[in-house]
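Only one chain comes next, encoded as structure tokens, the form predicted alone.
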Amino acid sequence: MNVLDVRDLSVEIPTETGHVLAVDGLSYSVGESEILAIVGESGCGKSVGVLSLLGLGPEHARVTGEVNYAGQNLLTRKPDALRRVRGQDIAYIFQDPMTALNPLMPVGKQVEEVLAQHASMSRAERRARVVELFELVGIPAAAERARAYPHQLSGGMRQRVMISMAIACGPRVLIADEPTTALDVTVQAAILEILKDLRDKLGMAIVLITHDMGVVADIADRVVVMYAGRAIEEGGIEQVFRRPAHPYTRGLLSAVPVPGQRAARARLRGIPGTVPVIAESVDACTFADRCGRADEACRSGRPPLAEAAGGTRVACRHPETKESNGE
């Protein structure tokens, strides 16, 4: 059963030199304690889709399609009712908790606000609720580090308190948004061993945006591959990962470190070029500047996404149909 369904997304933002459509026509659904994977390069539109899902994307962008929660479009409903759904049932990790969390409150005072907001408590349950909070994301000494400071505690730690206030109404739905990112390998692996136990031990279906597919292969279920805005592959990580069958997928694999490779098939390779900013809906495959494989057929119409032969549905007028061998 889906937990959560988004149709036809479409994002378009306003700027100075015109109009960009950060996401064109995504569509993806989230199981019930399912990790779906949404990763892409800087620019794929992958933290502009989440957010825009509950009203928190850019200023005056203009939204449409449907995101299907509980049986009701999100995309329709006014602000306040939003604000409800926000925190309770659907809730976010954001990118860099140093930016997200207030630096003149205590970080247990800022969890309890959520709880004040979506949780009917006294003042002491909602402080024996952070500490249990805490302790549950494997911050030492909970009493005592709910009462510090942002600028007191490491990068980890933060990362732990966002996740605290993220789940602390217990929410059916956990989006977050590069919650890694900056952090080193050894505490990149500590918070993905706690998303993973949250998900165990709460059955939230968690969405995690990223760009490295090393966290992808280590924590997700199904993995969806934006390019410029749109799907461009998706399948369950097993599928995609031994047979990638978009050359995009297949680019961003290959820069993946790979453990025990020989040192003279060690060098990792990039993608030639950079994400498009798209204006508007185009009728082709915008990867195709970017895509040794591109002819006329790439150029003269959208791809559509549809079963390959390793088991991925893909974008791709050529898609690939060997192996992957980590190349």
Contents of the next structure:
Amino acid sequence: MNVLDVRDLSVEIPTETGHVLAVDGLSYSVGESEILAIVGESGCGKSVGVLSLLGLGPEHARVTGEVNYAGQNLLTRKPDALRRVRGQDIAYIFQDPMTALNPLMPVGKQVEEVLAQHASMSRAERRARVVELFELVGIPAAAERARAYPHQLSGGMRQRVMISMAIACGPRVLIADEPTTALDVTVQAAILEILKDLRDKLGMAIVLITHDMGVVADIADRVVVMYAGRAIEEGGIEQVFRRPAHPYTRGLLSAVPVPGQRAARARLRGIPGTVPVIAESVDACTFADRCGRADEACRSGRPPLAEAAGGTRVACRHPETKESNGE
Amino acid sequence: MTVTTAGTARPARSRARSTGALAVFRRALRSPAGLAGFVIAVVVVAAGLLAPWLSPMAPEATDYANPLSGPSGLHLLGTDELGRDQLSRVLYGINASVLVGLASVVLAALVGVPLGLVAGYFPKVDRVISQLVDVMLAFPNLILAVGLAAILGPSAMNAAIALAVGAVPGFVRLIRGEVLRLRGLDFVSSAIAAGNTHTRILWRHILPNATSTLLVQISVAIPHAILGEAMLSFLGLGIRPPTPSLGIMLAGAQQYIETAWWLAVFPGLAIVALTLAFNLFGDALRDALDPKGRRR
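Instead of the form predicted alone shown above, give the structure for the form predicted in complex with the partner chain, please.
Next comes the full complex, and the chain you just saw is listed first.
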């Protein structure tokens, strides 16, 4: 049973130099207590894609498609109804915990604010709940920490506060936009552990936006690889890592260092070129210009997402079939 | 620091300067000019507010035996043409000027801050409000105040209203700018993403972060208002005689300027002291809030 079902989502952003199609017909779904990772380079539309689900995208952006949650299309709901869904049913965690907290309010108070907005609780109940939440995300001396101001906490602690704020009202979907990018590697691991733990305890689904294949391998159940606003490959974590079918996915994976491989074989390779900025949906493969195996077919028609040999769904006319380790 | 337990609670990144209102205030007092301004302002304002207890005589009491007498043991700052005690009148005059000045600034802030908040937060409303503000800014402040005071009629309250109207656009602009800046910050986005209502976001997250800037604007607006009040009273559009006001006293002193210097000098000094003190302190506040060394 899917909690969140995104169908054919497109986001068009007007800019001074013309329109930018940030998301182009993106479809995916998230199952009950599933961790779905959306992976891609900077500028591929992954953040805009999730922010637009609840009307948080850029101003004046034109969002089309369907976002089905609890039997309703969120894109057609009124702003106030959407506001109620935010935080209560679907919560966000932002990238930089350094700036995502109000510097003038004690952190516990900030979590209380969310509770005051969505839940009918007395002040004492809210306080108790905050301590409970802080303990849940592994903040030591929770009651005391709740009175601290953001600048008195480390980055990892602040991200924990952000997480506790996001899960305060027991959302069914948690959207984490690069939750560990701004943190140390060691803290990163701890935060990912907390997210996994929360999924197990609270049974909520998590949509994780990242550009880090390591993070994906760590916690995701399923992956959607995005390129220039489109999903180009989708599948279970095992399949995508073992037998990536899209040349771009393959490129991403071979750009990650793997410990233990011999130096000659482990040479890291980048992908030549950069992500194109798309103005309108083109009837071609958007990766063709950077792809070694592109031909006429690639440039004259948009490849549909189809089952590939390795068990993933891939939008490519010439998918890889070999295992990636064999290269 | 309230956090005492060791371990995880290290200050993450030392913030160069806090922008909390209290911290800014403390920093302003650390500069000599700021401290001097603050002390003078407190002394002069206190003297004015305590006028009923401090003044040796009633400000309207006439002493026909000693008209236009210079400073003496009996009348420390001399008397005017009706033999009224200058010291008492200056003290009451400060009282009136400060009250009118503060009232007009408070009034302007009460109107300007909500308008600025709304304008900064809702782009559609902003068009209307900003247009109106631009129109108001097209009129020179003092001319506007004179015109309004003339229409409303001379009284302390009307002077405060007339001066407030001219000060509103400054508050709207300033707060609007602050809201625009704060609205783009992550903690506001995250408050929106957490489903907070606009009202809650404006009052709980945006306004508190704009208070230090507001504080500076208020301290800069006060001397303007005090000068403005003196001007209106000087022109006969503010406080009505026989109630003492620094402006009225200056107006009356004009015809005796060659024979009774004390009539012009002491009220003048009071105005200078008030405006200078507030200006010094206001500047120090602004410096304390300077973006240099401040995390944006």
